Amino acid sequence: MEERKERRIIMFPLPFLGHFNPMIKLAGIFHRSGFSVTILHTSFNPPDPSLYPEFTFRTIHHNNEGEEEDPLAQPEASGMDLVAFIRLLRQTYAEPFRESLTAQVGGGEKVCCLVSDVVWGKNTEDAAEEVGIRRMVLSTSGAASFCAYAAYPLLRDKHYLPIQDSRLDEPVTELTPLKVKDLPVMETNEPEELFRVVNNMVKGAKSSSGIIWNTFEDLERPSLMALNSELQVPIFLIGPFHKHTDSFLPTTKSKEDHVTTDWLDKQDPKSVIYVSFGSLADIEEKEFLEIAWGLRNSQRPFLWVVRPGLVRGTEWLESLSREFIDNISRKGKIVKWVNQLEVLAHPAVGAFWTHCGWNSTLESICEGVPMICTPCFTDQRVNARYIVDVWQAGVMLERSKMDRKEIEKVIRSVIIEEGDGLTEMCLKWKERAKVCLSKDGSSSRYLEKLVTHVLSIDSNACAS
């Protein structure tokens, strides 16, 4: 341990919440394993360093910052086509990242390696080579979805991509159990750029010194075996990250946290439907109203996270009638934010209606909470198919079928009727997740291998 304290790991997350959170949890795992950690972060969407005093933070400023033509400073940047926005981030921060990495490595401390988000792709590879350190990558998606990304060239050759409406329900025989509509794509005005982003990401993973996954072996064994063969680099399955320690739960609660917990404490066990669609997805006003009335008509208590920007083009309060607001006061609670880990662990929560982002999927599995799956884009679609058809831990509620009657029917089937062995299967996955982090569990063994690997690549290419 003393030897490791003299060695620093530099980490470079993608500046979106669903990517930053697992990276900061991984940083905590490295820190508890004895390493010092520096987080390089873009000035776009920066974190609050005071929340993580154990790490060193360095903000990377891009050259156009503060100028009128800076696209990242414009309000419309957040609503930009996500594919185009990722390209913009890569272009904007490529040179500032290289300069920042050079400054950090030249600072006198021994730097073991760089760990960058896999979505940065090969962009970080040249910078790492230039300063003489190895680069590992963190995949913030599951292994099953990465298999689909790695298969993009094949999917194009077989004409599954671009997706055609007439083939949505057709099985993708090369990626069982996926259907065409489950493939990890997103709406974009630049389909060729999407292929470039994905190919760059996969090539960057293949050329790395190792890939770290927030997953566990029992959950994704077939996909991981396929990736082992495809990628030909060391992989480390050390998830679920958030279960390595209890320190990810806040020691102090805000007033809003107390209000939410107090409300949950008054509900019956396994009675509450928790609803959250993540930090990036947005929905039309019509969809929002169907969700609202479906929840209300189900007659089940619900906790619904409606963050700013969820409803496209309007504030959600403008969409709801006074009748609805008055009615939900007895059964439902709408909030802007919750600590999701605490909510899912609360005994009152009986189901999670989710967009099926990987973090949410894994957190729900770890607490044995059945899921109602409404995926929006990219890996969420793959996750949803695996949740329903492979892990049997949830039911599907597609956006195209999201009317209030169907919503009511699905909620009641999960909460009241408890599905067809759904709760039992979810509890089995909860136990498997717990076992993997035990002393001799698979994730614990992979963590030991990861620490050894980091030290070995440090000795092969050590920067002082």
Given for the second form:
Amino acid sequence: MEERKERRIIMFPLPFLGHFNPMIKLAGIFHRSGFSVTILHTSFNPPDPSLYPEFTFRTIHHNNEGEEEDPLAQPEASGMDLVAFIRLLRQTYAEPFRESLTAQVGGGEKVCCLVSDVVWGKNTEDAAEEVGIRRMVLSTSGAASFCAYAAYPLLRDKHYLPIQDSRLDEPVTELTPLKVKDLPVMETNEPEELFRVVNNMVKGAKSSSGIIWNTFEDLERPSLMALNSELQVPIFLIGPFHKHTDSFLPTTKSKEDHVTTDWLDKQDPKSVIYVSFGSLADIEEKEFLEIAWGLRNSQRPFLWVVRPGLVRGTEWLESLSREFIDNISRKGKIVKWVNQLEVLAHPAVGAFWTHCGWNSTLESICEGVPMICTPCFTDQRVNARYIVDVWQAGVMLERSKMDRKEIEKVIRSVIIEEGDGLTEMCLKWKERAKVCLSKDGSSSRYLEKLVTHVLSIDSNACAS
Ligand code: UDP
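Same protein, different form: I have the form predicted on its own, so give me the form predicted in complex with uridine-5'-diphosphate.
Let us now look at the entire complex, which starts with that chain.
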């Protein structure tokens, strides 16, 4: 253990919550395994280092040679779709990252390796090579969706992509159980860029010294076997990250967190539907109103996260009249943000209506909470199909079919009728997630292998 303390791992997360959260948890796992950790973070969307005193943080500033403003803070950037934004992010930070990594590695301390988010792609590879350290990647999505990304060239050759509306319900026989509508794409003005980002990500994973996955073997065995032969690099399935230790739960709670917990404490066991579409997805005002009425008509208590920016083109709750809010507040609670890990673990929560982001999916599985799946884009669609058809841990509520009547029907089927063996399946998955982190469980064994691997790539190519 002492020996490892002198060894540092440098981590480079993508600056979005769904990517930063698992990276910081992975940093905690490395730290508990005896490594020191430095997080290189973009000046865009920076975290608060005081929340993580055990790590060293270094801010990478955007390349402002000859230009004063951060390109990511410009109005044009805020109007971009996610694909265009990721292109800009990667362009903006490529050179500053290289400089920052060089400065860190040249600092005299032994650096074992770089762990970068897989979405940074091959961009980080040359920089790591230049300073003589190995690069591992963290995949913050599930293995099944990565299989679909890895199949992009084939999907294109076979004309599944770009998606045609007339083929939405067709099965993709090469990626069972996915249908064409489940393929991980998103609306963008730069479709070619989407292909580039995905291909670059897959290439970057293939040329890495190993891939760390926030998933567990029991959950995704067939996809992982497929990836093993496709990627040909060591794979470490050490998830679910957030369950490695209770210390990953925040020790301080905000006033709003207390209010939410007090409200949940007053509800009956398994009676509440928790609704959240994560940190990035947005919806139309019309959809927002259907959700509001569907929740109200279901007569179930609900906790609904309406983060600012959730409803396209509006501020917060403008669409709902005061009368409506008063009307629903007897049954439901609308908040801007919650501590989701705590909410899902609360005994009052009976279902999670989710956009099926990978973190949300895993967090729900770990608490045995059945899901209502309304995927919005990219891997969420794959996750939703697996939740419903493979893991049988939820039901689908497609966005295109999301009217108040359907919403009410689906909520009642999950919360009152408890689906078709849904609760039992969810409890099974909860147990399996627990077992994989037990002493001889698969994730614990992979973690041991990962530590050995990091130390071995360090001695093969270590910059000191
Ligand atoms: N989250 C949270 N409070 C909220 C909504 C989300 O803490 O009110 C957290 C959630 O626990 C998860 C992350 O934000 O860890 C969202 O990641 P996910 O992959 O589910 O979706 P994304 O935001 O990337 O679309």
